[in-house]
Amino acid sequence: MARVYYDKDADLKHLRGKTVAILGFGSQGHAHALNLRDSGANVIIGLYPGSKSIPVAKKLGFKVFDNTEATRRADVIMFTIPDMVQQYVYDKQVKRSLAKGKTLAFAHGLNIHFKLIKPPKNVDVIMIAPKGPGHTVRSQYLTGRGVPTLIAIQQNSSGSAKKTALAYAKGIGGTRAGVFETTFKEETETDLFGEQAVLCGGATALIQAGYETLVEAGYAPEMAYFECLHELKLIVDLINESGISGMRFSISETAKYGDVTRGPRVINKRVKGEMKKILKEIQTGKFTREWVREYQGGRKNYFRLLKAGENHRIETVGKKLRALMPWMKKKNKSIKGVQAAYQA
């Protein structure tokens, strides 16, 4: 079991005289700045020219420098950028304003993980990681609660680098829920997993899979989307209450059976097979490898899912039947948004 650290385990005091540079000001980029600033850290933004977040970030009161000029600042440089963005900022920005005794923080492992970025020895490199996107730590923080936070230490040129670490947590509010140590293996590599095989790519296809099964059957769509989607809400917010066996004794008799007795038809050794060639994808390094192609190359595979996956079926009814559902919050996402965040 991972130890978990809470407020006592941490002091700020450690960041004390020192400058943090947040680089980027996106979900969890501002909540960390905000935090942090309120914690009475000082705070600065980095940010590339011509950002759409410069406004927004002087706005709030912050100085914001380009990413060079933040990292010769700063005493903590903590990238909450883009991943594939991380590397080219590091390469052409970063590296040239890191001196020795500095510290480079990560929201997410996986570049020094997988080696696209290669700090040298004579920095620290720490990881701080909300398990919650950055509107709820900033709410929770405002509330006087925080959300649960991952630290991992992979470099500790100074000696230091897990009080910085702890501190930082304690920043941005995470000792308030529980620290959990880990490494930037572990995190990274559970970190994709979940999302491919489970909570993104498995959730999905499964949701896609269902419906279509329907719908082929001969059923309306707008039953197969209620069914097959809408409902999923539900279930979902239960299972985070309470676990699987809290869920469980929320549902019918008939749906515990069913659930018990033919959900392991669906999720099947096959199934279980194929998560574990996802896993190993991630640990060798195959699926970052993939990726980064993919993201040098233009994206034009990536994007062409997304717009497949924006034009199915499930997608045009639930349009319709969400627009007589005053009552949930509608976003109007679309690919187009997924492109544009990437030149913010």
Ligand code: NDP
The other form holds:
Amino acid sequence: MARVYYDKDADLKHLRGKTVAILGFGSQGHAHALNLRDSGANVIIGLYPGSKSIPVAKKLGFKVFDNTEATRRADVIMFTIPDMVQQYVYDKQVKRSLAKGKTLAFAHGLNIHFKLIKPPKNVDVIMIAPKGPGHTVRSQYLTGRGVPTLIAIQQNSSGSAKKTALAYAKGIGGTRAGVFETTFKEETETDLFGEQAVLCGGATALIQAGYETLVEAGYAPEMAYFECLHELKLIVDLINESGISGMRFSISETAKYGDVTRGPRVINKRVKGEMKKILKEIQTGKFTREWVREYQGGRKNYFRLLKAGENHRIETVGKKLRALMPWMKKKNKSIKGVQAAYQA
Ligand code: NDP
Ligand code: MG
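Output the form predicted together with the named molecule next; the form predicted on its own has already been displayed.
First the chain shown before, then all remaining chains and molecules of the complex.
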């Protein structure tokens, strides 16, 4: 297994006397900025004129500049702006302020790995990618904990890129939970695959298909909602705590028999074949090219499909049922920011 780095393996002195520019102040950006500042780093914010994040960052006491000026003033420049905006910001605003010895930092490897951004050789290029939503990165830090974090080094022009990455990871609380070293290629491809095939795409399609099957067979939508959506969290929590076998320890024998005999019929060879195709599309850059084209063409298909998801019957019945569960309602409110982070 890869080496894991903790607090003792990282030294904040590698950020001392340096300025960190956080470009963007959204889910990840606000968390990195606040945590790094609380860890003693000198942090400034880069945003575009008219951004709704400007008053938020200023109110929290940060100095805000445009991306070009923030880059000029900084030693480390972190790209916590949307992936599809990064190439434009780099080419038109950041590049001209770059100088030998500066460090470009990313929270996801897509733009570097697929060469949308091509940095000059005389800068360091590093990744610090918390494996959790930005709002968790902040809330965990405040309670003295952290979120497991990946680091990667793409260019080590200064010879100390890894020390910088570890110091940054420590500054946002990552080394409290454990920091794993990976590569831009591995982080980018596994991150995209996970969100497409399992975490976001796979899970939502599985929930919807199960729900539709029950409702189309004449069962009450409320029952279908509980069975296919609500209970999923309870099962996933058990898997998260103690693995698949650990989860099976807690369910009935009947559930276990159904699980091991029927599960592989749902997620069968054909489904796995499709997963392999999806992975190929990621590895060859086909997915990224498609997403760039979609983004630049105004995201019509993207918005259409999101709308269709919002109009699915499971959303209407879900809203009604969650309103009847007072404890859920309260929780939903308090995780509003987290939900916003996932939508981003
Ligand atoms: P968000 O959408 O939450 O935030 C984006 C921020 O960038 C906003 O403050 C936005 O301003 C600002 N912004 C948009 N355009 C520009 C621009 N041209 N110049 C400067 N700022 C701009 O992004 P995320 O935090 O979700 O994602 C940032 C990066 O982190 C991505 O690379 C993503 O893959 C990665 N990541 C995200 C995770 C997450 O939890 N969401 C997890 C791990 C990695 P405004 O408020 O005005 O829109
Ligand atoms: Mg991702």
